[in-house]
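Have a look below at one chain only, the form predicted on its own, in structure tokens format.
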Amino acid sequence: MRMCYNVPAMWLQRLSLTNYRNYVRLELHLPPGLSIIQGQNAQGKSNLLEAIAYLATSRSPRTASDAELVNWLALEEPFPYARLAADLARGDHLDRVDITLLPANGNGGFRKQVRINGVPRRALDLVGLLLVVLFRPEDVDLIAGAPAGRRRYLDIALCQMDPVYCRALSEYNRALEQRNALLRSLQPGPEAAAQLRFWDEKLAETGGLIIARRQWLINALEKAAALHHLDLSGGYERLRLRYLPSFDPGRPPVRDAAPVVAETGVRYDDLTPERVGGVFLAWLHQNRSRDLAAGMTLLGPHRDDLGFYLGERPLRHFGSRGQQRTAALAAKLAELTIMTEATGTTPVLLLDDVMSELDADRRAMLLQVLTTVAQAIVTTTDWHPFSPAVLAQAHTWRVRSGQIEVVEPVGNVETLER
């Protein structure tokens, strides 16, 4: 594995959960290095890693509803709530982050109350304090699933590295919602063009930055993922990544031309937010009649996709399940590499029961990666994927029904299982 880091260490020192999923109360002190948490299904392994990812991004990787995160017994209380808190160490500096989920307007929903070092802040201010890369068995759907999952993959990585991107994405989504509402209420004509002009310009400004930064990330990911993929595939297969935007961001539209982009994508190296913004604005103007007829904005970053290829063959359509899993793992390892280079800090690596999904060679390569990061937290249903040597060096835990206990790292699988 081509990974060797000499960067400032960041690690999750303490995790506190109250009424979060099946954790009524948890106080967990986590050391740097490798922690392995074993437990059977539905005991709380995935909930623990979800909580860490939530503290990093203010969003769950598993659900869009914050109400689902609140313990079901707590929902029966007169004032239900859930709380997540963490101490984050970076060198000699310590940050304390806190998210409390509180009832919102009596409609069954919940709102976030965020504090950083005791001071109320916006959820956006939280992103980037704790850097994480999370890999789950479901992430094989990064290749085979819907484009929304691949956009989310790019957005989560970029938001952790670049707060400007995160703000632009938030502003773009708000402007998109306003423009779509306007499109549904207007009829084609000069009045529609005048009313849409402000939102066209807002979308072009923020969308230009989003597209340019996504292209930068995809180029960087392709370089790193191709190397990881060569290792994971035994050197036989070359992985390519390509941006698949909803229009060609490199050139303005030809009059009355449809926004057709090749399925194999185009690799750009010189996209700037200003250049893309101007092209995007021209496409919005040309496509206005189609948008009015559809009642929605048909072009823009919200319609982007990311293509994975072996040679010229798209993995989404022609790759085996094993090839898709290997490509997804290579992309996640590439994300770890790029995030470390971009921020100067190694993210916390979270692996949610993925070892059993890999064959012996890929498992061995992944175990090598675990030794290169400042902190890795791995969940597993059993100890057998880990050698006695790895277990002897790791901090080992067991989770049962939302309760976590230390298991002595004796380096002996049979003893751990008792």
Second form
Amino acid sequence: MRMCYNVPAMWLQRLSLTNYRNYVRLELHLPPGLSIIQGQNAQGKSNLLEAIAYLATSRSPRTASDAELVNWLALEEPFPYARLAADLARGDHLDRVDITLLPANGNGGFRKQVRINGVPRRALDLVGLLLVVLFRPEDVDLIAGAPAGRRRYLDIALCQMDPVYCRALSEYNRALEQRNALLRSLQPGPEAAAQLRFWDEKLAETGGLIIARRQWLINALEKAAALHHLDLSGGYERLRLRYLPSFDPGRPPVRDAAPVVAETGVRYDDLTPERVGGVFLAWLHQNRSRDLAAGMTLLGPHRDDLGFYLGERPLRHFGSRGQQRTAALAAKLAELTIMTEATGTTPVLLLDDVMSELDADRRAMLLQVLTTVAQAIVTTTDWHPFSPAVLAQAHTWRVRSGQIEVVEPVGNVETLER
Ligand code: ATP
Ligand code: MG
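Could you switch over to the form predicted in complex with ligand ATP, since the one displayed so far is the form predicted on its own?
Below, the chain from earlier opens the complete complex, with every other chain and molecule after it.
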């Protein structure tokens, strides 16, 4: 097995939720190692893992609206709020993190208040305190779903490893909104050029960094994913990952030409943020009249995509569902490998009810991976995907209507299933 690292253990020691989704009040002490949480449908399995991912990234993997996270009954109260808190252990060191969602304006919005060890901080300061890799059944859609899902896959890994990337991404998104608003309100001409210049430069600077870092990550992921894929598929064909940007970041535009990127993507080993920023700026200038006509910015990392290929064939079009599932699992395991290498710490591995969808070989492989991380938290509707030997080593819990309790004895699967 390749994933054996000797790194300082990081784990989530305590999780406390108040008015978070269907958890009105939860106080959970978690051990390192493997925790398996069993529950019927709609009891709170996904909500629990979502809360942990939220503490790591200050974002929900499921929704962009924080208001959805606040318990419905709490929303009826005069001053609704939700709170997530965690104790994060790393070696002997302990950090206390909490996020409170508070009403932001009169129309149902929420803002977050972040504290680290009791001190108010920005959400960005959370980056890297808790690293997670979350694997959900929906992740099979990574390969054939919409490009936004693949951009999110790259962003979540990069953001957790690199606060500079995270800041660039949020600045880029803000600048993009401003530029698009201007594009909608301006008429083409010298005045438009002058007003757009400021935002062009802001986009080029932050976008250059985003593209250079994404290319770096894709190269790193490809190496790790190809190895995991060989293990998982037992096949001979190599899994390839290729960057599909909206313009070629390694070459300045040819005058008056439209941007063309081959379906096979690009691959560079030596992109720097400055160089890509220069190319991006040239494209923004060249494409200005098209942007004005469209009323939006047509090129940039917000239009990026990532292609998965078996040999030369794009898996998105030609892969069977099973092949896509295997590639998605390889991509997720690669995320774990790269985050471990880049940070020196194994992320907390969160698996949301994915075991039952895998065949016996892939399940065994994933169980093996679970033993290589300092902490894994796995949800399941049934105990049967786990062998008695695995259950004997694991900490086992049951979730029912937002309440979690330890279930014993772990060995007797029949008793547990009742
Ligand atoms: P499944 O096995 O079907 O995936 P699950 O255990 O993962 O189920 P969750 O997605 O965690 O279920 O949802 C648990 C329950 O929480 C659902 O009934 C859902 O409707 C409810 N829920 C979601 N958001 C809120 C909220 N803001 N307030 C209260 N309950 C909520
Ligand atoms: Mg679920």
